[in-house]
Amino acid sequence: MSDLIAAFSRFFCSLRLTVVLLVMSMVLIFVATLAQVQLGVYGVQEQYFRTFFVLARIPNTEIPLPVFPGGYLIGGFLMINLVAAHVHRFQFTWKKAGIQLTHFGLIVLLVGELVSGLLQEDYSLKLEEGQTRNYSESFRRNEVVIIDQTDADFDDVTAIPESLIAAANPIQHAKLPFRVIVRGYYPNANLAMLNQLPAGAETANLAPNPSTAGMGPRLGLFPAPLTYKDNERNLPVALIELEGAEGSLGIWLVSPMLVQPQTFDYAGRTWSVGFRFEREYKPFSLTLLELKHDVYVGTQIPKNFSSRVRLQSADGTEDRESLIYMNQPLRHQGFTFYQYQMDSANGFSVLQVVHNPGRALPYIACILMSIGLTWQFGFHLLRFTRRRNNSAA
């Protein structure tokens, strides 16, 4: 068993393992960088990095297959073969320590993105002028909605991921007097009115559209490939059939394409259904102010974009005013709001939100290593003067 354990050992000490980790984390990003112009930064992030494996499918096939070391991989080996050199190998000398600070800042590093990318949320606000909300919608998820709209005063709602809607299981909410009933799932699809469509256009690519209620039987189902652009987003469409104790209320298509909302009655109370951006609701709402477009004098180039929000907490003890603009975010209760878009024309604004609790850390591993190389730079160099004056003397 000594054995085994001191083979393992020289193994995550050895400092070949560090330079063939090396390697492939450049590989990895030079790959990734050449896939960045089709998939996007969120899908090279999400393909390549934030994953234990790369994955690609077996030809005319779904079944992936793992091709490369993703960043989580390549990233934990590092760490390990990083903390095992300095338990096993190194010691601690006033002459290395700035070498040891040095990489202690890049492990604190490595944990700093492990947790961004575990943990970080990534929301947007968008708000007209005048209007206040107290939640942001999530840019890549989303979730089927039904509301029971009965009390004039609030609605009360029923949010289903979307993760349980693509895995087609029956739900049977407690809140539900009926089940839902998932009939058909497409992660990304485009709708067009039936009557609407053009003389002669191409409807082999209609998918099946069994809806009997709402405004399901008069749309054109179109699916379409998933894109992980930045600029673009995938827009799913469900068919959900609700099935009371009498029996089927009918097959609804449910798409975030879908503002109006589709309702019905059933048990003597009125619902809505829909398919809408995933909410994350906050103790705290934002009112949009007053929004501001400048350019620069005599042209139309824009100069600055800015926000003034006024920020009122729930129980009442929090009111006061924000601006906010490029590289002057808001910060309130682990949340940081930028300045992300801007519609001055039709009045709106836009902010992203993001709540990532290993954001301080970055910060922390720069500093240490900008002390840890300052003092091995400065060590050597106070050396070097000294020898070389004593030479001369």
Partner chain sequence: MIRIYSISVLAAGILYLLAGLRPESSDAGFDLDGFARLPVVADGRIKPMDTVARTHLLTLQGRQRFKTEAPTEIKRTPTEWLLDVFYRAELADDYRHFEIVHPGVLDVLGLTPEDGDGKKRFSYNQMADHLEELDRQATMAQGIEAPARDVFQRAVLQTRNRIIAYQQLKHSLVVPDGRNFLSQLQQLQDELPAGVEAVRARSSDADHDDALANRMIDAGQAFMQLDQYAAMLPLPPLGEDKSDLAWQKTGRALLGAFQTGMVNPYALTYAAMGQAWRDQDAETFNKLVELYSAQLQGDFGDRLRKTSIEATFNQAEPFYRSSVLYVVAFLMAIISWLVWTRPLQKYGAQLVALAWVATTIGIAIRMWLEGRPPVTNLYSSALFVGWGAVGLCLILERIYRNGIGTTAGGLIGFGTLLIAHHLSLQGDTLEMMRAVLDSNFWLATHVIIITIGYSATFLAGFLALIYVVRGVFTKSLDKATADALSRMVYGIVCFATLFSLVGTILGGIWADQSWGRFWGWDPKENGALLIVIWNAIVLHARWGGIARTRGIMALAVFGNIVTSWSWFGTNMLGVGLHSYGFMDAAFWSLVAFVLSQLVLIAVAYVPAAKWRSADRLARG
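Please supply the coordinates for the form predicted together with the partner chain, as a counterpart to the form predicted alone shown previously.
For this one, just the chain is written down, with no partner chains and no other molecules.
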């Protein structure tokens, strides 16, 4: 038994394992870089790094096969290797202090990347000049919302995440006097008005559209392949049947492309149903006061983008102006607002909103590793020059 443990410990502590894992990580990173041309940065993160295995489908089937260890697996083993080697061999000497500090910094860095991977949230906030908003929208996630609009002063929103819609189980919510049944779901699709289709347009690609209420019956539904491009997003379509006590109220076609609310009356109240980018509400609001897009003289090369915003907290304790521009974000309550996109011709600015609880870890890691390596190599260099001087003398 103890032989086995010894063998295990030899395996996990060995430098050979370190080298093998490092080589594997290089292969993974290299292949993932090439894959970005097809998959985009986000697709690569999901399929190569934030996964235990890189999967490939058996040709002509949907059966996935693990073909290479993913980022989590290699990173996990590296972490075990690193910790095991240090626990096993740890012995404090000044000579080795630099190496130990460097590796400790590396652990912090890997943990930080894991924390960011799991907890970081990215949203976008699109503001037209003069507009005020107290929520940001997800870059990728969407939600079906059923809103009780009876009260003129506020909306009572029931939001259903896209993942539940995709699962297609009937949904019953305490706030809703009807059941929500998913009659169809397309993760990415295009819509067109049926009466505006060009004559002789290809209708073979039309998906069945059983909708009976709202805008739906007038629309043609064209499913599209998922996109992984960084400048495009998937726009899903769902066909939602609402079923009250007396039977079906109708089937609505909903999509983030349909910005006009689709309203109806039921049980003495006014409702609307829609599919929108997932929102995150904040206890403060931003107003876009002014946007600027400077170019270099006589060219179209962008020199600077900036948005002047006004930040107001809901409880009235804060009311200030701030200038957000390239390399100069606004930080507030754990959120960071970056200048992301700008369309000065149409007068809107898009901010990226990031919340990352692990934000400080890379900074700590950087400091630890820099000190560690400088110490280590400085130590070597000093010894080397001293020895040379001695031999010269």
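Each form is matched to the other, and the largest set of C-alpha atoms that superpose within 1.5 Å is called the rigid core. What you see is a predicted model, and the numbers here were worked out from it, not measured in a lab. Numbering follows the first chain given and starts at 1.
Student: So with the core overlaid, does the Cα of Q172 end up 2 Å or more away between the two forms?
Tutor: After core superposition, the displacement of the Q172 C-alpha between the two forms stays below 2 Å, so no.
Student: By the 2 angstroms cut-off, has the C-alpha of G247 moved between the two forms once the rigid core is superposed?
Tutor: Not so; G247 is displaced by less than 2 Å.
Student: Following rigid core alignment, is the displacement of the Q260 C-alpha between the two forms equal to or greater than 2 angstroms?
Tutor: It does not, since the Q260 C-alpha is displaced less than 2 Å between the two forms after the core fit.
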